[in-house]
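For reference, the chain that follows is the form predicted on its own, supplied as structure tokens.
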Amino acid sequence: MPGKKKNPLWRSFGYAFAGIWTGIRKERNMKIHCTALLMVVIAGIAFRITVSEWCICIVLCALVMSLELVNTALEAVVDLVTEEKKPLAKIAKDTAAGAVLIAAIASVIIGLLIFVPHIAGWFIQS
């Protein structure tokens, strides 16, 4: 609408906030993601990984969180438009989902190539 009043930046920033903490707090597999960034960070900081490491664990866990948050509000829209099982819903809620799950294997495989060499080369030390 023409000459409608766009609400103050900080309060998009809120409302953002307040989306991923919804996130967190009513979806399982987002706190499994909180729970993996925790880890990653932990064992980041042990191993003392480099600034490249931690700027890609911190790309990978963004993506991952990011697909998961995008697929709880596809999903939200797709069971507010229709409570009927249809094949485009589906098709929509498994594609989705399907997304987070390429980027969550990724990562974890991504994470392996990072962390194994530190692993071992702690054991190698000891």
Ligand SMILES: Nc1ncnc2c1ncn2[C@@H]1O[C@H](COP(=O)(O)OP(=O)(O)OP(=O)(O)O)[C@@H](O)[C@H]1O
Given for the second form:
Amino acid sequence: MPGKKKNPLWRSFGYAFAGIWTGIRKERNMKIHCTALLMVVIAGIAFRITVSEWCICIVLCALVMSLELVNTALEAVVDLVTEEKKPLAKIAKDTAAGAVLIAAIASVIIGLLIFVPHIAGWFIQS
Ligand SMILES: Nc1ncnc2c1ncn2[C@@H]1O[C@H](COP(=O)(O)OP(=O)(O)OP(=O)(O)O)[C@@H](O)[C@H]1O
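Moving on from the form predicted on its own, please list the structure of the form predicted together with the named molecule.
Okay, now the whole complex, with that chain kicking things off.
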């Protein structure tokens, strides 16, 4: 808005962290993503995955969690606009949910491609 004083940078970061925290508190799926992230970190340390594998895991976790937050934001906007059942509201919510699902499925497949050889190697060694 013209003439409006901009928030200091640290305050903007604070709002962003508050948004992430709200997503984790309110959205069941975000809790599932956080649990998955924790499991990936534990498995990554346990199996000593490579730097490239860490980078792939971090990017995928960030992608899924970011999309989940965008999905939450979109749901909130749709509910703000209308509480009535409307076809466009359904399209908006379902397509945003679909975006999260695509990223989550791809992440699971790539996660399996990374971790299954490490798990198999561990079994062969022991
Ligand atoms: N205003 C609306 N008009 C039409 N369909 C809607 C509307 N709000 C929600 N829906 C549809 O109802 C179903 C459930 O929606 P809801 O908002 O409860 O999401 P959800 O899948 O339970 O997501 P979450 O678990 O993230 O809250 C979805 O198919 C959604 O598209």
